[in-house]
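Given as structure tokens, the chain that follows is alone and in the form predicted in complex with the named molecule.
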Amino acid sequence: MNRVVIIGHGPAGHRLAERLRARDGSARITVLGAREAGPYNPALFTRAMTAGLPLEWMALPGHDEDVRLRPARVTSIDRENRLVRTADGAHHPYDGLVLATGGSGHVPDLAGLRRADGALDERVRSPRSPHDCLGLRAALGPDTAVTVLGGGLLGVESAHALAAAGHQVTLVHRGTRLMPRELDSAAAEIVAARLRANGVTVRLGEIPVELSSGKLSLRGTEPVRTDALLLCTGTRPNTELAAAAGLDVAAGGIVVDESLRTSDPRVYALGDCARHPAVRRGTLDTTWNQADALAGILAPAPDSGYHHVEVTRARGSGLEVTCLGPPELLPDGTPGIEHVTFNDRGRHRYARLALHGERLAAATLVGLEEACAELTRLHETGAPVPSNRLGLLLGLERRAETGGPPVTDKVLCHCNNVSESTLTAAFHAGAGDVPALAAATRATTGCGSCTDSVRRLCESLSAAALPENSHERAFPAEEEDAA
């Protein structure tokens, strides 16, 4: 497949183009993206809401110049003649086509959300882009009462971040458990307790009825004071283009097989627009993983094939939730599974491990930041779990026990395995700020949670590089990330 056309330049299309270019220098890659700017790392958007992170810090690294990037909306796919048409009148022939059209925020059918012309009321925000999040930040005053609607990953992260930034925040969730797709009730209670300790009013099992002047009414109970309403009510896959081209589409997205192939063998789909048999929710980890695999499928390599690895993370200062593997393996009584549970409610720490023999089949971790990287590695590689499980959970376990190299250099970016020494070397080679370090090492371009650590390292290296007696700051004063 020499001519590969990718529709959509979000995280999925971006990563695929990058990985495909790295694997096959001869492939002619065209990326057609409806948005002029970006793409950006969505894992940093909640920080943009609260800390005004500069746009360039959220941007994913630019492509090699051989990747043809066209800011154009695709209007149709002609499968018979193997070409796609864009709104500017151009057409792009392909040997292989990839749909990476992502998803759109779901707007619930709730009175008061829309104006007479159908647009969202100005108090209602749907955080889909860094611009939405920066706009929200600009609109919020110190006394603004913000209601976050939805208690999934995005609702939990957003409520936590906004409260940490000093806003009055209420989280309203229909279910009785936060992040119900990922967490068992013990873990969900600890996450709720963590949010409450951070100042969020958590209202579970509440049905919203209407947004009216200054309040959100709830069925049969007290309304919530609401100056701004943040919709975190889920994502709907963008499937219109695929459906119009006659590809199989179901409620969860464009139907793909184990190898991310659609009902047309020349057309693939990945990320939030695709419905893969093993994926229950779209996350960045799933998206990266699919893009890496699809690059191997399109530019065949010995390891080609997609092996689904399920990882979900919710993060913010003092909030650390990681879910690995299928949650169905976590309840007691699952055949063939041994469970390990650690519940430290007072300190908002919880772990539940599902072990299949010596392998980590699934896990939920709350507030155990030090353990996340090692447990993610054990889950992804299938390496044996060390016998000292408590040490592992508390981050005391060394890789040496599992046959890996001993930990001597702190890894700051766990997504791309970038250590402090690699970043320091890149800094001394000329990468003097966070975007340059991201371009040189890929640090911060995964889940983004290391951005503050990378910034701090960069600041301390810059300070150390200043001549003695200099009190000049090497950086313009950045606002502290309160998230």
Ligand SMILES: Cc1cc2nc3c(=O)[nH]c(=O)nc-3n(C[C@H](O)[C@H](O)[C@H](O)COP(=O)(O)OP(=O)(O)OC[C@H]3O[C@@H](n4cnc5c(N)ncnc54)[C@H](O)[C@@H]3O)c2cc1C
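Structure of the form predicted on its own, given the form predicted in complex with the named molecule:
The text that comes after this line covers the one chain and nothing more.
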């Protein structure tokens, strides 16, 4: 598959082109639909809302010059002749074709959301658009009331981030519990309590009726003051191009098999536009993992393939929520499963583990920073769970193994829930710089916002490891760059 054409240049298409170029320098990679600006890292969009992070800081890195970026819109796929046609009249032949067309934010049928010309009202924003996030940031004043519509993962993250930045936030959700796809009732109650403690007004079981001047009306109850409305109401996969090409398409997206192949063995799909049999809910982590695996499949690499690891994380300092594995293993009575539950409502901490023998089959974790990092590692590697399960949840097990004191540990990488102690242990095990720490712990490989903190920790550990009278600098090049 020397000629690979990728349709779409969002996070999925960008990551695939990057990884494929790194694996196979001879591959002829063409990306269609690339825009002059972007693509951007979605993990940083909430920071754009709350801190005004500029567009250039959210931009994903540029590609090798050998990756051909074409902004033209794709009009059709000729599977018989293996050609992609674009609106500028060009034909792009392929040996392997990848659909990375993403998804579009769902706009509910709610009175007042659209103007007479069909465009969204200027008060309505989407946290999936970096421009909308920056626009909301510019519109926020000391008395601006923001309503977040939708209580899924994105709604919870957005409400938490806005409230943590000091804004007046109300979260309105039709369901009776937050993040219903990921959390059981007990975990959802603790997340709701955490949001309320952070200043978010949480209104569950409420049905919005109309957005009007200064308020969002709800069915049968008091309206919510609303100066800005943030839509966190789900996505719809962009499958029109695949359907027109005769590929199998279902309600959840373009149907793919375990190796991300569509009904045409020369055509693949990944990310928000794809429906994989093992993926219950697509996340950014899932998209990047699929891109990494597909690069190996297309290159190819020995034993390459895609193995889905179910991981969902709510990003944001002070909002530590991690869900591992299929949620259907967590209810009581699941055959062959032992359950371990820890519930500390007063401190907003909760855990429920599903164990199959000594291995972790699934878990829900809230407010347990160290446990999130360690259990994610156990889930991904299949290593046995320590017998001291309470110690594992409270972060005591690893300290006992290392002989370290029971000190408060800080999570530096919230995307991957990597704590300072985990990074310190990896450093002493031989990971002596930031790239090595990233390879050992996955810190900095998510949104990248923790890179400076990880670098400072690495510098501190390196300086402490130098002989007492040594005047050698640990990171001379980085210090010169910073200067």
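Residue numbers count along the first chain shown, from 1. Rigid core here is just the name for the largest C-alpha set that superposes within 1.5 Å across the two forms. As the structure is a computational prediction, the values presented were derived from the model and not from experiment.
After superposition on the rigid core, the Cα atom of Ile29 is displaced by less than 2 Å between the two forms.
If you fit the rigid core between the two forms, you'll see the Cα of Val255 move by less than 2 angstroms. The two forms, fitted on the rigid core, differ between the two forms by 2 Å or more at the CA of Ala438.
In this core superposition, Phe427 moves its Cα by 15.9 Å between the two forms. With both forms fitted on their core, the C-alpha atom of Pro54 sits 2.7 Å from where it sits in the other form; this compares the forms between the two forms.
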